[in-house]
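Have a look below at one chain only, the form predicted alone, in structure tokens format.
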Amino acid sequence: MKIQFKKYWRKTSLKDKEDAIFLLSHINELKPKNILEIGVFHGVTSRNICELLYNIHGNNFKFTGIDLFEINTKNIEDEIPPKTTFSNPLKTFYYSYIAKEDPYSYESVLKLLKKFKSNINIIKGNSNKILQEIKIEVFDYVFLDGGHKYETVKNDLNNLTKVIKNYGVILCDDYNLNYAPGVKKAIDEYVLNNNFELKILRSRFAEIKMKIK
């Protein structure tokens, strides 16, 4: 099976192609059914994700996503809010006349994702918080790509190790980032601390293999 990534007219975090089917091909050949990702965005990484897992299991799997759906940060302590605007002027266009509609809110999300109604579970809010609350759930892929705060990034680790089954994956994006430090530090101590295996692919992930005792 070729490895497409579509961008749907939409932002995306991962701009490089490369890295962008790097990921797809690394849940491809781990071929998971429940995924959990933190940081939805414009959902163009949840729509190829799930057109992917519909490719290998057709409708059984389950895809979980959570994300604020907004920029207003301030609850969040110094946390870098996404930059949502286009540089590509007909995009801004488009959407601001014709689709009247903002890309990052959670209903446009949705309505990308309608073909897989049935497999997802869209959450908004804070992830610190959600992970808390949710109804556990036995994920065996998470992507993580929200907040890029060393605390954020510590508490979402934390509070997924009770919600990943063992030997489970967590894909963490960003960890080489210069202007966002915190996200290597806190996952260097959270593999440390739990004795789990890491390891850097292409510099920009970290892939922890959990063994939970």
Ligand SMILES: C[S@@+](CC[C@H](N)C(=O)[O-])C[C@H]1O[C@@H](n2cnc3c(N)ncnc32)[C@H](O)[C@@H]1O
The other form holds:
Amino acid sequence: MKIQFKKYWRKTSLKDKEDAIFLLSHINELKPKNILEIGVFHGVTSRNICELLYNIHGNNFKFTGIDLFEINTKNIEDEIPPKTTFSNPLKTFYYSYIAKEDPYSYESVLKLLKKFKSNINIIKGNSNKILQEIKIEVFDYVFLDGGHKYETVKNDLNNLTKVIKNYGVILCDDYNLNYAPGVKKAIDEYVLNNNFELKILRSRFAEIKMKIK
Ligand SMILES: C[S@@+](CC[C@H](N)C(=O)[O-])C[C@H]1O[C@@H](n2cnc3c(N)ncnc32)[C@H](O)[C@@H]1O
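For comparison with the form predicted alone, kindly provide the form predicted together with the named molecule.
Full assembly next; the chain just shown is listed first.
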């Protein structure tokens, strides 16, 4: 199967195609059936993951996505808000006057994922809170790409420990961001405190799993 990453005329943090293909290949290798993405943004990676899981498992997969879907981060001090403006004026025009929708909205992401409506669960809210309200043990793969503040990443990871203990995998993005050093700090501490295995892949991804003795 040839792995492709499409952008659907939206924004994604996986701008480098090779990083995006790496993520999809990693998922393709592990073949998880129940994926959680924290930080959905415009839904581009979510849609690509769903297309891939459909190719692997047919309809026998689940995808959960969590995002604040709002820039007003007054409840989350010091958080780095996502850049939602397009550099391409044609895209700005298209979303403002033709599609008349905000691609960084719950409704717009649901529309992008409607092909997989029986497989998906998109949740609007703060991952630190949502992860305490949903069943974590069902997930066998997590793509952690939500809040980039030390406390946020630390809490998300602590809330996701059951995934690792059940021999699932957490792949964290942005391990190497100079402007968000809290991501690396939270990951390094979490792995050390729990004696989990950490592998840095393509310098930006941190793969966390159980140590095999
Ligand atoms: C880097 S973007 C995600 C990019 C996306 N994964 C992709 O591949 O295109 C980070 C997203 O996390 C969301 N976010 C930040 N803090 C969050 C939190 N505490 N809970 C849920 N979502 C959060 C932001 O709203 C933003 O949409």
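Numbering follows the first chain given and starts at 1. All values derive from a computational prediction rather than experimental measurement. Under this definition, the rigid core comprises the largest set of C-alpha atoms superposing within 1.5 Å between the forms.
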Exceeds or equals 2 Å, Cα of residue 136 between the two forms, core fit: yes
